[in-house]
Amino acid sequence: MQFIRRHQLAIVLVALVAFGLIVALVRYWAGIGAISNLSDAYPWGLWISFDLLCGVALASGAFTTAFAVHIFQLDRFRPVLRPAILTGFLGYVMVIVALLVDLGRPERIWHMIIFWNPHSVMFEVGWCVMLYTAVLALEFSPLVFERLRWRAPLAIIHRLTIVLVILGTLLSTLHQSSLGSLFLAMPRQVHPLWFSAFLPLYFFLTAIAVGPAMVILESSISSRVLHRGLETDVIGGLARAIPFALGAYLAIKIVDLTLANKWAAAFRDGMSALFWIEIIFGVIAPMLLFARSSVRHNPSRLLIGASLVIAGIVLNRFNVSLIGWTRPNEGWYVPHLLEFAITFGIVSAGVVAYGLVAKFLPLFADEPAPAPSPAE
């Protein structure tokens, strides 16, 4: 029974991965206004929104666990180390892939190599998430090393991994800030419950607060789909980390409404309700939860945390980039059915290549051996 749903979790991905090619061919011969509502109003929407800046986000915990790993040396958190990279190698190869359907000229995507502009935060992002993706992918390849017992390779990786570390911490927190730097520019159009000076802070904080989320939400699944042990108590010790981010995002939050006064914009309107359930949901309950050692002990509890982490920052991109933005007189942006159909391909491939990766390459081979039994 269990070969055969995951056998048809498989038939459902593969075709959702189809079905978004398909309709990317179509994006690339009839062009993006074929297959989105995208406009002059609308230059970007839900690619942008969810694909760019949440999938950055979420993509956080490779360089959150590498950090804590090799520099803090916490090798408690080992076990994870890899799983956590292929994430966030894997995050980021679906946010250039929805960059190549969402620009409007994709195939000058390389231009930025050439014609720099330094003066340009879209300039920085793109070096540093090209640069990072790098830095990932030099980050996964001891697993296909190991696979190819390749050992020369697998030797200089090894000797290079504090430097990559190092650089890609560096890259991220440089590209993490820079999305939400992006949005300064804007203070007309940005929502005033989002639109701060510390957007760049914002975006690094509750990158930090999501990558152990997203840890967690991948050791959780991946346990359940591929029938291994779940290590709880070393995803519950990477969630202690995440009240003091989400604490910190918070307290500052706090002080800049009051400063900036704010407030009354929290009780006016729509865009308040939302606010309110991105603050709660999001950010105080999943604090409450984490700070009590029986929910980071408990897998369900560490689930439902990690969900509503996610599910927060997912919400505050998406008030950031294109909910709370204001543009009188022309409507509102509702995403085209293949804009979704895109979105869907790109997830699930990426559920698809980390099967691929589990199943064929030494994913979990980081993990402590188990205690021998008494008999033994």
Partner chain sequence: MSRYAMLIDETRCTGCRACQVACKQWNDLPGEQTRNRGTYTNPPALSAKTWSMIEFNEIETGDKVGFYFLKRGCMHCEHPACASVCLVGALHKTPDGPVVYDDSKCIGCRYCMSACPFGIPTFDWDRGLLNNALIRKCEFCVDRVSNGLIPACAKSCPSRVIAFGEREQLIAQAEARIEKNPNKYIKHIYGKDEVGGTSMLYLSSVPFDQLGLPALGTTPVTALSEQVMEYTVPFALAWGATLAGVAAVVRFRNRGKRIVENEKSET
Given for the second form:
Amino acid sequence: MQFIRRHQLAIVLVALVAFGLIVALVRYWAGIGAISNLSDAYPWGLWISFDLLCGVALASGAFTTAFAVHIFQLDRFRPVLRPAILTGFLGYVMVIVALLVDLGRPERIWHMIIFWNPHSVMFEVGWCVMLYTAVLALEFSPLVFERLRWRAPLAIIHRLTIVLVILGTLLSTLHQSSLGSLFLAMPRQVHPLWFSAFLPLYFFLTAIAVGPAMVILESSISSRVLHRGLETDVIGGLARAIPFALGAYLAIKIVDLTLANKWAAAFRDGMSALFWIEIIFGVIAPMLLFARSSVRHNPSRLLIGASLVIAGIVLNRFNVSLIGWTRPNEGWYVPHLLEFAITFGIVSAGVVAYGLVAKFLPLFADEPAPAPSPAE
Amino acid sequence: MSRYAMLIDETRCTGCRACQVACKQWNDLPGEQTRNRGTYTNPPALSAKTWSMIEFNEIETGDKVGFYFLKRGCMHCEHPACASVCLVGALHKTPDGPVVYDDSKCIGCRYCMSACPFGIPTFDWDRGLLNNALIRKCEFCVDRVSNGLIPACAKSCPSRVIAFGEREQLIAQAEARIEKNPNKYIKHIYGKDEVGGTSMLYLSSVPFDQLGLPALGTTPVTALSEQVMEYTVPFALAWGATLAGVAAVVRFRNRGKRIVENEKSET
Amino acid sequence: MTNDWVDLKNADVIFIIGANPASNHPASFSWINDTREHGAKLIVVDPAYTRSAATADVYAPIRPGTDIVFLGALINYAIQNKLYHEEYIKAYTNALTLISPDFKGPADLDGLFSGFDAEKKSYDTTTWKYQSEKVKDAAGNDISVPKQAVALDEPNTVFSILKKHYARYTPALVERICGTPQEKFLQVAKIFCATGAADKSGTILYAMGQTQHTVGTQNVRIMAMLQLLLGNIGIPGGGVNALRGESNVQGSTDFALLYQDLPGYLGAPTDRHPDFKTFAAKFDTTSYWINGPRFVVNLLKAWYGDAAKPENNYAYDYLPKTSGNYSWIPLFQAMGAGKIKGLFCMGMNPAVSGPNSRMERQSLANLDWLVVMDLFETETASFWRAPGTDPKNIQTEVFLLPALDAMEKVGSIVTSGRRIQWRPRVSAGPGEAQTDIWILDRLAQAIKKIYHGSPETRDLPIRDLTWFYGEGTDPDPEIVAREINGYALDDVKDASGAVILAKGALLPAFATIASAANYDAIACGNWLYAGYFAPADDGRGIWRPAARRRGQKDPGNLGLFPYWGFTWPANRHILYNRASARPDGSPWVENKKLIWWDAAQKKWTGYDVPDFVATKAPDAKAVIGGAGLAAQTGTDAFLMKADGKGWLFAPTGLSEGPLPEHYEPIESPVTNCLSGCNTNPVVKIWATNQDKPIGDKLGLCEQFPVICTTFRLGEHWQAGAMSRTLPWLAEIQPELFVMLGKDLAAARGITNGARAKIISARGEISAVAIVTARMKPLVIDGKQVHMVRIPWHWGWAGLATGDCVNDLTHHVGDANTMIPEYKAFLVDVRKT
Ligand SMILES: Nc1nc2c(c(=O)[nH]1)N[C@H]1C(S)=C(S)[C@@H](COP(=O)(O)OP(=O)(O)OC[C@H]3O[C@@H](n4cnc5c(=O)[nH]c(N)nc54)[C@H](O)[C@@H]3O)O[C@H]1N2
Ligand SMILES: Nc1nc2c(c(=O)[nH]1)N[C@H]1C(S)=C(S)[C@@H](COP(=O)(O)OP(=O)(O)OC[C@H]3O[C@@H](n4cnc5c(=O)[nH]c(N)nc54)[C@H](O)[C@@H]3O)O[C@H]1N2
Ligand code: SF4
Ligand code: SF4
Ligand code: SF4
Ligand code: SF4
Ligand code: SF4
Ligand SMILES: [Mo]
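Can you give me the structure for the form predicted together with its partner chain, which would complement the form predicted on its own we have just seen?
Zooming out: every chain and molecule, the one shown earlier first.
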């Protein structure tokens, strides 16, 4: 029974991947316009808002968890580290795949390595994402090496771990915030309620908040689908960080809006409503929820709280980059169904990959304790 | 400050669109399939196939009607957002004024399109991998200007709306015109200071926002993002050091703890 | 144009009435804008707020077909407020001339002039004549000359008649008939009539908004009268300026495009001129036209060479004598009636451009054969597969000869300012296309071959025709140019026997013709063009054919550019320029000085070529009984007029009277509130096939309450073949549209961008509705009337296709020229 359900899920996922591939082929043959509603008025759409902005933010579980485990050496989070890194790694790979669809000239993606423009935030984002994906790949590689029983490389990686994690954290800090900085160049396009010199900080803080939330979500789902136990206390512990990050975010936002004298915009139109939804459901509610230990110790409440954080961030990224984003020229954008096909295809591929890793690699094996000395 | 600019005196414009067609002719751009949507403005917007166009604005105030024309196209900003944000440096401002595009570098991220405060760069949405999809916009006829010719649009304008020349001189000329006909002109040269100044300068008899030119401040829109980028390396160094420091301190402390623990267990 | 395009920069007021140069003559705006930067004012009077109106200082709306009321009221305003240029009109116009006391005008005769024959729908013009008096010439013979008054207001002077006639044209009447709010009219009047001052000049620009009416000729007349009254003719920045149409229409009219003419406006022989004597007698003898017969001889020498000799009246008999009206409408009526069997259509597209085009296409179907010489397969060439036509039912054999475009061939083009410019070929043509003269040359040679050696007298006109335009296959345009310019067939001598032009030399100017004793030794294809291809200085000492010059020197800085090309006549840029100086020969004002009398040198000097004998002193007296210009005084500024005067009153020449009077368009939503004479009384109305689905039908306002006027777009060219085939132009104006005001749209439930039907008594078309505040309903005589405006460039061929707007228009034309009334007719609009 369970098998059939899993089997069915796999079929659906693979079908979605296949469909996405076909759509991508059409895009490569006939141009982005053939499969999307992107236009000169809306050059960025679903893929940038969701696949890139949300994708990167939602993959932040990797760096936050790695930070907790390796830098703060909070060993109790070790059980969720590998899945978090896998989620992060897959997330970044998905981002890159999405970019390969979204970029006008995907075959030139490597240009960013040789042509430099240090004024460009995107330049920084590009490099960070590239390097960080490499870092994640390395952080993830022990699973492969363990499986293959390649001891030498494993040993090297273990030695390097702390360096990798520091580097990863640094890179993540940089590009998580830079994704916000991307929009600093658009004071007129981004809605006043969201435009701020603090955009990079906002993006960073919300990324920190959503990291644990993603780990919670991912653990909850995988525990159900893959029938393993849920490390409730572990993820509950992670959740402790969320109110701090969101609290900082909220406090700065309030001061910011007050100083910039923008509160009027918060009581005007549909965008104001979205703003409040974002703040109340995406920030205040999870803060209150996760502040309570009863929530932190209850799997389904944890899941609810995490979902709110995630939804809040997704909404935030959309508000900044799409919904509240206006153009000097007229035009309106609703994603084309085939754009969703790409996004679903990529997400499905990620899920399938996760499943395969879980099946074939020691994903839920505990991350070994820090560098065992040869003497042991 | 760039050397060349164009002064577009919209009070002289008759909306004849010679400039629009000349731009296509010089740049070998195809005609678009259009339909009449109840206005003369056509094609509906700038596109990869249309780099410059006239927008027709009918403005009613009371029972008075105004019929105004705006030549829309790249402003060739002094601090071009498009060039500032382009990660591979495919766009850049030449000292002569034109903001030009190196199509061999572009990766098609379309950040330039998103960032341009005037919504100018456009993309070849209908071109696939084999068809050289690129960003397109007015390049100030850099191929003409660098060969001593004036831009095609300026050349073709029968009413001499578009003056091409040294930016400083054109500003002086614009100021002189405003002074001479104070009742005719809005007392403002659009583009002189907007977003840090542009190479396209406009004069008008109606407020510029009614004409369709956005009210933008005088700071370049990329001021903040460029500042952030300047802080990035120092910040990264500092943050990297901090992280390493934190890791070291934690390790140091934890090592102590572990030794104690190990000792405990050994005993 | 009496003046030139660049001269617009000298105007203090530019008055555009019945034209939309921003769209149709866009380059004019460079000069209009320039002069406005120096404070000049721009006025636009048009039914719609056009692109020209968009930049104007004053815009006044007007109902189509009512310009005479507007302009008449301006005349009245100028007279009432004494803004006319008194010294000017006394010296240079016929204001002081006395008219027959029997003359009666519309004020007395309810809209008619004296002499109307209701049966024939025409006038006996006896009562319109000048009073004359007898004076003795040197030989003691009685000579009758026009009688002049001393004061303007004496009874029967032209001025007093004018004053009385236009006293009826009040601002209130303007509001009532034209729908122009009084204060708008007064605003225009104040600004424009101020140019009556000696130091101000105002120019009037007009085009089809004035001419395409049943009163088109009178519309043009009244503008000229207003300008004479304000002293605006002959001066820089003044004039009555027809913004001409097709790129070389000025050239083609100069070459007798119209059936009533011979090249150089010599008039075509009619059945009233059976022999050369009667024909020669039609030219005035007290004006420059005294040379008319000589010009005709030169023309015949050009055509027939040696076969034109004194014995056969220079082959005058070879010329056909017209016996009727051969203008557009009658020609198509004749095709429809089967009287014309074949049509050679060179560079026109009547299937789209002709009035009541459905009916005209039916006429084409009546032809045995049709040859179309064009750049494209036009609607005319493809009329047999027009939408709704079954090719099986059409027997006409159609030939399409591909022609080369102006850019693809060498030759001259004449601008509205009469400036002739020789142009090189700048592009190779496509496929088998050939120049028009190549095609015509082939045709002529083939025809001549057929008639070669024919003994029949009636074949002589073809047999004797000189035809040599180059060796080999390709005719040489320069040989044509030389023939037009004129050259000496033999040594040309003056009265003293001195050779003034050696055999074979090119004619330097038409003055040579006037002074030649043996003028028949000259062949000249068009006297007006004499000298245009003769070598001339380009201002830098470089001599080349005048029309080829590109000298940029501009003495006086008035924009005359005398070394650029050649401006007919005699490289004169502003016509009637004697009037630019005071009667005593000094300039009116320094900043408008053009030519002036140099007493020391005893000749006229200045920046332009004087429009009369350059050595004639300002105080020269007329020679009583003198011939030609000798009969005119030193202040007679209008050398082509028998009395040397500008005519405020036209004793001859116009079908409907000496003074323009308002009549309603043939189809009008209101009746004439000025007189009982509703429409132009001398207009010809056909009524062919009235009972058939396609025919000459007039609509009534009950059924068709909306006024329709057709217009042009900057983006398209005419019947559309030249623009709807180009992707860039098809792109910017892709579809036929109808412009209508918000009120009318609301009343009919039509929304912006939706499709609408437009229906007239002749046909029905469909178009996209542009609902715009630029069109407003007018209140006419207390009644609200709506207007719509439709550009007429569409047809079924090309890239941008649409219905033919002329399916709506009627076969009715001006009483003098027969130009169709495209600018005012009745329709209804409906939602589709
Ligand atoms: N781009 C372009 N240029 C052209 C042409 C073209 O097809 N396309 N055609 C060429 C030719 S052949 C010609 S003849 C000229 C014609 O040039 P225009 O005469 O300027 O052309 P239209 O647009 O037909 O009419 C001019 C204006 O007259 C107005 N009008 C209509 N009825 C009346 C009236 O009763 N009184 C007054 N005061 N105004 C009225 C119309 O609203 C219109 O704005 O243009 C020439 N130039
Ligand atoms: N309703 C309405 N109808 C109108 C008017 C209006 O205002 N309203 N205006 C009228 C006026 S003013 C005019 S002038 C007429 C114009 O009516 P047409 O003269 O019938 O119109 P065009 O489209 O100018 O036709 C000229 C043709 O000549 C061709 N051609 C161009 N150059 C050459 C060449 O060098 N050689 C040859 N052989 N062919 C060439 C072009 O391709 C084109 O098909 O239309 C009239 N019709
Ligand atoms: S207008 Fe836009 S595209 Fe043009 S230079 Fe400025 S930022 Fe760049
Ligand atoms: S689309 Fe091309 S030009 Fe524009 S920012 Fe990206 S790489 Fe630069
Ligand atoms: S400068 Fe050149 S490219 Fe730019 S709008 Fe003008 S014609 Fe087009
Ligand atoms: S060519 Fe000149 S007058 Fe015509 S639309 Fe362009 S700017 Fe205006
Ligand atoms: S003649 Fe040619 S250049 Fe002159 S206004 Fe017409 S289209 Fe323009
Ligand atoms: Mo015309």
